[in-house]
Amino acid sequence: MPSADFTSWTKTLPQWHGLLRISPERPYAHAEDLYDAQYGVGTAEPEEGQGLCILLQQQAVDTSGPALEIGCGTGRLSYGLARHYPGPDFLVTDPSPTFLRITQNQFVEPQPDATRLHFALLNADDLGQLPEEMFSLIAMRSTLHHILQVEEFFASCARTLRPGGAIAMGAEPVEAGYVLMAAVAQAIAPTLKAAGVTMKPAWQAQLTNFTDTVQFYCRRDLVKVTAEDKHLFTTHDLSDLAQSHGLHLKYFPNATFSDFAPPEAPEFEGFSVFFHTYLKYCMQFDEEFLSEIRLHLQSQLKFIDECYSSHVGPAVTGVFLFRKPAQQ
């Protein structure tokens, strides 16, 4: 099915209490209404989708199609990329109709081009329902360590994106950066033991919840079938993935949508911060064990936050760009 043909393919879509639906509803593991409030977040704003649609132009993306994206969460990325895709079209997908209602929720302002915005029921797995070479761009944003089978997630995605367009991740989890990060955790019970400090069974349940939850996600050779965070991903791994299906990766470090938003000011602070961070709102570890943490591992951190003085690392996360080339 041609591009063209984005609103009459709509159109043959069953609805489900005003949602497009091409999955059926499947909601998130965790609440999915206290999910900002979990993650330190307020009210969305527009940098994250205004950045993704500055680094499009920069690296000369076609989005004359439509916009496809999958897994928006609380809408972080959606309420920007609404108001800055140039393309005709954006639908908004996520298996979970709550987290459909938070994101539809961000749009109650009328919106002088509102025909454009759209909203379906989509699981992932379920890629390969959709027309060949409809959209010019799929967009995620922390949502491809969710899916189970990555390889025919790409397959569909290659099959799906119009020559010429991209898919484009955001706040995706590095291999290499989050295992580093559970081994300076390894040093934590010894290091507050040597400083005189008592760990607290608490303390020590949330250490081993995070070293263990970074090697279940580093690990492949374990069921994964019912996680809801399943991978850790390597760029090369990402990279072969993605020329295997004839898609061209370019990477940028420990980057976020928002950083190609005006002023260009880029958000990541170095390991240290990025790893006090996650531990506070990801792993859910209490300020007091925290202050512990942040005066007695001040050497270590500080070692690999000056080993990356110069240039940018270790990766933790980043933005991954995979253009489909045109047609010659």
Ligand SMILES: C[S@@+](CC[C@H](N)C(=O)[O-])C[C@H]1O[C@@H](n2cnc3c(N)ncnc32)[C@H](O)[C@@H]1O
Contents of the next structure:
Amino acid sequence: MPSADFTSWTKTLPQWHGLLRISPERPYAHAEDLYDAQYGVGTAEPEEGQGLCILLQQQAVDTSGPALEIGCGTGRLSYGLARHYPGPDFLVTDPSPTFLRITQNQFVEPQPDATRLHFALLNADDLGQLPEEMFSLIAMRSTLHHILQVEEFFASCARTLRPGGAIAMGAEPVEAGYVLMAAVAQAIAPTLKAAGVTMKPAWQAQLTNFTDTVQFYCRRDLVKVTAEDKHLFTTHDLSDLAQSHGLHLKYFPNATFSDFAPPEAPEFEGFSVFFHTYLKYCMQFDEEFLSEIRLHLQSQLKFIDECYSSHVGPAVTGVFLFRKPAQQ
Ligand SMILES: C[S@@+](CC[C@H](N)C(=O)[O-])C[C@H]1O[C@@H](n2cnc3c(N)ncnc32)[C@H](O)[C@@H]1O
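Right, the form predicted on its own is done; let's see the coordinates for the form predicted in complex with the ligand.
Full assembly next; the chain just shown is listed first.
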């Protein structure tokens, strides 16, 4: 059953080339069509959205109202969420019309109930325009660190969330883990030199780009208006933000949404694996450089993995679930 409030609200929104328009369109900073290839993602996989729905069920989040996804990109989370979310409607959003089209194209097969999917242009900075207590779920994957006004964003989320609902965020960068990755990276050039390996100029450029990126992400005294990626978070930043907006945070260190989907139990792959995966897919290090790093930085990476052989860490990412208490 579609939600009556949601349906009447969407009827008030202007249309733009078949999309609902809450914000003006804005392209992504990088080519949208190449996004999946860069991250080595293939055809749509339901595990992320399915895992999120299982997590919501496990945590007894009320999912009786509509869901909103912010920053859908190519639909990595949207695909499974559309199939598994038990609530009445699902509003999939992004500021980029190209990303919205790519995500829409994942739903070409007939849907069991096509009316529950809606697509809108939305910049998170305009979240204050959403109706009060409209959504049971606000879902995001790898999007919070792009949003400029994080404090205002949480205030708007808390306002548009229904009591008993939740904001779920996955794949956000955690500060200490990223700084540790960059610190390990500082040792790459001297270690390769000591081993008699010549650093190619392209490798030096990849390395500098990585360490500069982490430093930019981390700094809080720089103007970040025009940058696409803006913030690294500490878990206590997010916990304080939650508290100041009446939300309760539960953090699952280094978990992904898909960890909650069958058959796996939540299990972090280890720092060295995350490090290599990040350098390969996010920072585009070439294979030859990566294999030199694997060979010559083995002892540093092994040391960190062994420190965390008894528990999950260091925190580099994870799932953040912010719950709004149900009305008494
Ligand atoms: C790193 S991509 C993640 C895409 C997708 N969620 C995924 O997990 O693959 C970040 C997404 O956030 C969107 N985005 C960037 N700035 C935004 C903003 N201010 N408000 C809403 N979405 C934003 C981008 O267009 C992009 O789709």
